[in-house]
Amino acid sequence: MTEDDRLAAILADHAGREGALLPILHDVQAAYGCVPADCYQPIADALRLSRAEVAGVVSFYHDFRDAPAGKHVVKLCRAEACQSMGGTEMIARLERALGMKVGETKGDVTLEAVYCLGLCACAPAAMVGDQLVGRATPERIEALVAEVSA
């Protein structure tokens, strides 16, 4: 199935659906690993929206990517509880240790900021793949990344 066919199938699945933009964007990201900019216009046409409206929604929601993530995604909480427990310093140390910044992908690892993982009592919090990490330290996160990358 070509990329055009995949997009056409996603759009057909949501044809006539009320409020279809977000479900379409989630399906596109699941299919492509991101929401490529060249999909904006076909989505806009199918929903009778402008390209700018589609681009605005993609850029507003932090979960949508404009490039595929690495195989291993590390989510670092930046909410107030985690900040108050040293999360900002932990993230800075982790960035230095991994040689990358939040929002970047290096090799098969992507660092992402999130704004609550629900582990406020165990702050600072992180998530490596599907594994939640409370009382996160750069060393623990690095070890988990090494473990899943091995």
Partner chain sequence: MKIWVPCDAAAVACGADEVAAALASAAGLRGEEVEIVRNGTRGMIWLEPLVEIERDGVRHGFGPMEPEDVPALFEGGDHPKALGPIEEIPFFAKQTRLTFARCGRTDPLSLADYEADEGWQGLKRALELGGAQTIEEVTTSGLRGRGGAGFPTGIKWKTVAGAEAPQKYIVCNADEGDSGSFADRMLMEGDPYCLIEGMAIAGLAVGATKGFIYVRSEYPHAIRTLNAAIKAARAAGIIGDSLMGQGPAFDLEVRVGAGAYICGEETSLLNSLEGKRGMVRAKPPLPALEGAFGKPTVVNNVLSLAAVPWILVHGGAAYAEFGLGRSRGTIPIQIAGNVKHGGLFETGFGMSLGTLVNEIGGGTASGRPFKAVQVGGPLGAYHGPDDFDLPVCYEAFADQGGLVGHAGFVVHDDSADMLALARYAMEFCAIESCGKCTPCRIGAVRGIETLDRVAAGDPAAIELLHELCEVMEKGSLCAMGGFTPYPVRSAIRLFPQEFSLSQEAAE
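Since the structure above is the form predicted alone, I would like to see how the form predicted together with the partner chain looks, so please show that one next.
The text that comes after this line covers the one chain and nothing more.
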């Protein structure tokens, strides 16, 4: 399937759906790893919106990326319950150990901040790829990163 076919298939999947833009953007990101700017116009055409409207929606939401992340995304919770259990220090130690900062991509790994994963009673919390981590330590996360990127 060419790139255009993939997008056309996604748009066809959602044809006629009320409020289809977010579901479309999620599917586009799942297919391409990000929402490429050259998708804006075809999406706009399908939903009878302006390109600017689509661009505005993409930029509003933290989830949508304009470039693909590393193959392994590590999300680290920065919110209060995790802070109360040493989350801030945990993030700092992990940053030092991996030699990168939250918000950066190095090799296959992207470190990202997240604001609560609903794991506040087993804080600090993180997510490595699809895997949830409660009572997280930098060592455990490093081991998981090593495991998935091996």
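Computed from a predicted structure; not experimentally measured. Positions refer to the first chain, counted from 1.
Undergrad: If the chain splits into two rigid parts between these two forms, do Thr110 and Leu144 fall in the same one?
TA: Yes, Leu144 belongs to the same rigid part as Thr110 (C-alpha assigned to the better-fitting superposition).
Undergrad: Work out from C-alpha fits how many degrees the smaller rigid part twists against the larger between these two forms, would you?
TA: In whole degrees, the smaller rigid segment turns 21.
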